[in-house]
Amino acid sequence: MRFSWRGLAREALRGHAGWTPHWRSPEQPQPGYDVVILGGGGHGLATAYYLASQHRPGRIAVLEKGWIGGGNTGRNTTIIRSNYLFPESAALYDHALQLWEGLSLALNYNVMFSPRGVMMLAHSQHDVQSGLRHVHANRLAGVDNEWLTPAEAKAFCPPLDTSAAIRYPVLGAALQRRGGVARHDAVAWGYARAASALGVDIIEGCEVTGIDRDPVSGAVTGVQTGKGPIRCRKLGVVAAGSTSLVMAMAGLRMPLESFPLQALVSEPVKPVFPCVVMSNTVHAYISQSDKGELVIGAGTDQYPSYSQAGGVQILGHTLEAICEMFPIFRRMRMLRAWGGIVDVTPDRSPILSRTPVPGLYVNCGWGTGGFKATPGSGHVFAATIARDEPHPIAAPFSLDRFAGGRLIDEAAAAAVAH
């Protein structure tokens, strides 16, 4: 069923009794598929959708141990931007941003993409130099970015305190006007609905417990799951913080560490915050959701963990920073906090790659930047799986870069609190 104004009016007259489930979720998978995607988050569902819509490799299944969008896709702060420093990163994230701009139309589903602008604050002379370097590098790469004076930053975001009296005074800001936010649940649901309409089986509550390999060639032949064995020719692993555990089933050790990443939201208020503001110096970022909540993000915890409940001191430090930069929010009450598990590589850039195991592909290592890359990640990863060779945009992010030393070191360059 396509969504349209006519369809909405028709269902309103019928008491909304004619809506059907967004996607098919069979209780039991088929005995075999041509391609299995392990992970039912935004990246995994996007991969399945682009495989089915552009490459048609045969039967496709998405296996999710929980429910669709219940992992990091539903646990992030929804920020979208592409103003990364290195040209390889800028190309990947800007490819995603271009897809974001037409995603609702492509999926026939409102993902609520809102290009309200992402502003990154500078609090020291080093921040200013780093910010200007980003601006110039982005312009050379064809990515929009501009430098604002403190007065211009205040005009763009009136709640921001730009006085000289605060601990970290605002000396300027880099602004990407095309950046913004989207609705994380809608992204997962939209991709799931579109993939299902193309024949993809979406199997929820299906945990993978083992990866089968041919004893002679070593190639992937299938997976063992809680719902029985499933044969496949190709397996794409898109399991975020659990990637290391899954890849170990195939005998591979990944260059990853997993950390809790926390966020929280305030009580809802009327529209008061017009954009997204990020500060790497104080490790905090903030936007306002369509429901009126202030969405606040922190940096990763200091210690690796698979816990989704990080340290309380991280949230305390983040709220102190928010209250200093935006004093009008000091009396706001926080409603809830949560955490996700992010997988981080040594150079803080993702892995989109074939592996030494024939038929096994991996999409991981996004750290704090996963949500913003969702459409672009799925698009290039689908091409890599279908063609068994890296998509040109994904080629620099291969697994073998760690052996060859061709790192894309966004660790200190990405202007976010990794």
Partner chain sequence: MLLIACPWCGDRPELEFRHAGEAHVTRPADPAAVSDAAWTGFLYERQNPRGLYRERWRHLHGCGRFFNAVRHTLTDRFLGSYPPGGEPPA
Contents of the next structure:
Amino acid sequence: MRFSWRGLAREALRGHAGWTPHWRSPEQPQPGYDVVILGGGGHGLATAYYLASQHRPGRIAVLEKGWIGGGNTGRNTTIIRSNYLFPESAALYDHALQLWEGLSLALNYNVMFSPRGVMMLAHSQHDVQSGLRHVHANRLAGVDNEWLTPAEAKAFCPPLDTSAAIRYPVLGAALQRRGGVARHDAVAWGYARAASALGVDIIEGCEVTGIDRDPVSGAVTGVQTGKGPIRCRKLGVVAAGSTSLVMAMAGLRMPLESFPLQALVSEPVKPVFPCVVMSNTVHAYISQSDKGELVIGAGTDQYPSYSQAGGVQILGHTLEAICEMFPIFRRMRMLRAWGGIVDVTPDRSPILSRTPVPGLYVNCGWGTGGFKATPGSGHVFAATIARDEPHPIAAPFSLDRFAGGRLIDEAAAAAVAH
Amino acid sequence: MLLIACPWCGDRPELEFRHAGEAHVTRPADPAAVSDAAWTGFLYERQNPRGLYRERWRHLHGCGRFFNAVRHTLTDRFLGSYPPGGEPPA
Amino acid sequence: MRLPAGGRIDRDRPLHFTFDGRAYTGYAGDTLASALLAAGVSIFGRSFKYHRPRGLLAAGAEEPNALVEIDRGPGRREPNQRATMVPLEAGLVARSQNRWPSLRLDVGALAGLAAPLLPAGFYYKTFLGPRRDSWHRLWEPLIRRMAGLGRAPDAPDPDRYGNRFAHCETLVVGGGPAGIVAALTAAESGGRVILCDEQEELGGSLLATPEVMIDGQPCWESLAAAVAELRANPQVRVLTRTTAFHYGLQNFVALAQVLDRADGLRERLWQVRAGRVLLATGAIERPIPFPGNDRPGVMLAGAARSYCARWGVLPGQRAVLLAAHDSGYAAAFALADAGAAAGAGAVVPVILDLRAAPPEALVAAAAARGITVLAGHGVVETIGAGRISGLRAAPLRPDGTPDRGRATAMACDLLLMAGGWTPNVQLFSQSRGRLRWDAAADAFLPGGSPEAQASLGACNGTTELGAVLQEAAAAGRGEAQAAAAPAVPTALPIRAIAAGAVAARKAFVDFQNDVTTADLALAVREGFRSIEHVKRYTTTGMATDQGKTSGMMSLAVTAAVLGRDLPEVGLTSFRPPYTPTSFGTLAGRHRGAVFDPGRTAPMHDWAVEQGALLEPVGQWLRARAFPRGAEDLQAAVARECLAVRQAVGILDASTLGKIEVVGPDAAEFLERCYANAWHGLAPGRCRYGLLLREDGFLLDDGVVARLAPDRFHVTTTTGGAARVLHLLEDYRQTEFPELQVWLTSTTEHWGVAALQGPRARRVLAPLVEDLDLAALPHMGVAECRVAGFPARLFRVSFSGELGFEVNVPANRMPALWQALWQAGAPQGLTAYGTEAMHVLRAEKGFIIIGQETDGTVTPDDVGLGWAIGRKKRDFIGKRGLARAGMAAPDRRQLVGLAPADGRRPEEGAQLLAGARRAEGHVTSAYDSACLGRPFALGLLAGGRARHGETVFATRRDGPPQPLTVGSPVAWDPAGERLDG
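Given the form predicted on its own above, produce the structure of the same protein in the form predicted together with its partner chain.
Following is the full complex, with the preceding chain placed first.
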């Protein structure tokens, strides 16, 4: 059923009795599929959707251990931007951003993409140099990014304290106007609904416990699951924090560590914060949801963990930074805090790759910033799986880049030193 | 905030410590002799287990010493800690 | 109305306050809610989505409706305060919120007319077009204006927030009867005890039940005695208005204490590590879903009992109780008795009981009070304009739904709901304890826990007071918990209550977020089966009360729609904080200057006196330049640079990281860590050292001096000091434990004055003792005395000029500086800052880690391949450098860039040659007074082989500008000036 005002009005007249499930979630999977996607988060569902809509490789299933969108998709602060330094990264994230811009209409599901502008603050000469380098690199690559003076930054975000006397004064800011936020749950649900409509089976509550391989060729032949064995020709692993565990089932060790990442929201208030602001120096990441909550990203804990819970001191450190940059928020209250598990690579860039195991593909390592890439990641990963060769945008993000030293080290490139 | 047992100083809050990665990742004695793949394994590949995890900590704001600990990464509970080169608790 | 007597308020202390501009009077001991209720106010707020008028539902922290703005003056305005938790104070200014123009007449309530069009999740199905950006441009602004509750503060908060760490043997959370007894017995058993409670006074449920007797004594008297005993015990710390909001690992519990002290200390964060935690967090009463259950005047039975007993307020004159649980009767009787005593007549004429057969004893007790009990009855709808004025009740059909055809109307101004109780297991759950479904208690109860903890009383499903006190005393003494006696079912199970309301219209489950049973049913119909999905789709349980009154009923309704049992559907996770906690409390004292304490070099104060411009560099605040008179930064830097090149300049270089490396194996240790060769370095000589990461990329650099065969003075970058020491310690302790070497950070021990310029020796020489300065070669080091102070004197240059760095103990630095300053005056000694330092080093092609390098740069990339000890078998990063791709000819290499058009390029500008593809970038760019032109350094693909080529640098203000590629060394390429 297409979503529209007309449909809503028709249903309103009969007590909304006619709505049907957004996606089909069969209790039992088929005995076999052509492609199985392991992981029903945004990236996995997007992969399934683009496979089904653009490549038609046969029957497709998404296996999700819990409920779809319940991992980092439903736990992140939804910042979307593409102003990355290296051309490889900018190409990937801008590909995603272009898909975001038409996603609601494409999926017939309002993902509430809101390009309200993402502003990244500079607090030192080093930050300014780094910020300007990003601006120059992005503009050359056709990615919008502009430099603001402190006064312009204040005009764009009135709650920001731009006085010169504070501990880390704002010396400037890089602004990507096309950047913004979206409604995280809707992304998972919208992709699930669209994929389901194209025949994809979305199996929730289905944990994968083993990967079956051909004894001769080593190729993937299927998976063992809590709902029985499932045959498949190709297996795409999109399991975020659990990637190391899944890949170990195929005998592969990954360049990944999984860390707890926390986020929090305030109580809802009337519109007060018009954009997204990030500061890597003081560790403040903030926007305001359509519901009115201030949505604030915190840092990772220092130790790897799968507990989905972090220390209260991490929240405190984050709120110190928020109160310092936005002193009017000191009397606001934290309503809810939560944790996710992020898988981090040595160069903090993702892995979108074939693997040494034929038929096994992996999409992981998004660290703290994977949400923004969801459509682009799914799109190029689907192509990589369907053609068994890396999509040009995915090619630099191969698993073997670590052995060759061809790292895409955005974090190091922005690192503070002097 | 974790409560961490430094083998020399006893139980202290996590604020005094810095995590130092997976334990028992041995630097090859002759790095020049190992293959690119083996070197990549040493540099980057980690077990990252969901379960018992042997890790390194440094009592940075204390005695300054590095040590090893065994922690369950799902519950974050410690089984114990031990000096570098020592044997993990069973 | 206020009862003529009773309650715990001080009727001799009236307090005047305003709500929405209107003046009211309450008493000391009132909350804002009880005072307004006493004054006859029934509408306290508007709901989030439909802007429906709402009254008080509860009397405590779980209140979802009565959210108000409290205004204590500029910077002290706070939104979304629960009126039930605001102690009344003189002059309090409170306002309603989320309404326009007024609480009674709210235009936003028109949303209610469109409610059929706005079911759960309507926004996912609509606002899709017509254009790609229609959501953002057109619809989102409308939605955002309608959403949100109160207004954010609009000025910086002037108040302060404290922070304390505490340790105790026993932390008791909750100061009701269970918590008090547990704290008392724990204190008797020895050890420190902390008891916290979110309310202003201890007592918990006892505060609402003065008629209850403990040991033959009215409970309020027992309570007073127990509280006095607790307060008198020096081992016990009692914290009221203090909420345990976060339960972390290993019994680490965070408490938020409200102080509102006159000196501006508003709240305090306690971080408590406890030997054991006793949770006595009580239970919260469940509302009952039925049509119109959100109308002002519909209240939880227990809350009404609290208002009556604790604050002497009769919340209605004609009340009907809708009971699914025995406890409602006690509340109804308390109101009836209070009303009768006050001559208010028959305050409670009718009890509707959802159960077909309520306990006979209760029915009889009701009859004795003249109350009619209608068993097996439910509410068909409530009636009233604003506040409730009546309802229609009907007998229930076998499926639990009211038979509308047999409904009868009755007048009332208060409808009490007694839906049973939900134990407060949030903190238990936060501690990663496992919850178990207990069918008899009709609730999730604490199960196994990894922590040393116990749950007591109502939060553990123990409800009978005698059993509660026994359980608490045993727990306080540290005795193992006896298996709880199986609870006696006293209520209609929540699943049955839910089943009767699934088809009801406007039967609210989440009051604040306007989620009805129909919304939950819709979510299930649309395929949302997981309770987490249902919660996210409908927003139930996501309001500021965090689902305290709605969570269990949402689950029950969802289970009923799915046709499953409640525990099968599962529970959404409980996330911290327990109640909303202010940012300020969590941020504590870390604000302003101590947000991140700044580090300053020994000459900082002097620099400030001289009018220096400061810049943050990592944690340090450094002098960037010393403008004189009307000079701007550029003019000051030009003057400072010329002074160094032509005369002599002085820089406070104390921020450089310094590590003393000592021991018989010191040289071997450096040999294995740094890329350079060290064994051959003679004592008294320095070498420029490079430290790499294992992957081969540059991490840090600095001059390393050998003072003696077994002693090195290693310098690092200002920002890299801690990182380098950590890395070196790691290798020392874990990779090379066999080496006899020790590392000590001496960054703060040495003050460093850098004298640079052709006249540097002339300034310094007269002050030097124990050393022939003229004989000290470039890259030499000596221990001597300077200006009478013991010093390490380096002859090094970061400017290309003759240069010295004088290290003296940091506390001697001001005196040394003064001596140099006086001695230098005749030579034109000029203080310079970091900006001139940068220009001078760039003119010489010297790199700065973090500016020319970015974590992807090898030594060879920046022309430092010469520094690497080629013959060394191993050092950190050697193997990394040997990987394919690390020595490719097209790697980006350091070059000098001369603008052909005389304009200074921008740092970060991308370098192009023909194609619109970046071949590198500008890393440093300055106007050079010495060269008389702007110049730049950059990293350019294959740059070393491209000297003489023209490349282009992108500009933000126009087309790319041409630059001529050349050597990075623009000043004195032959190095002739090092000797002055």
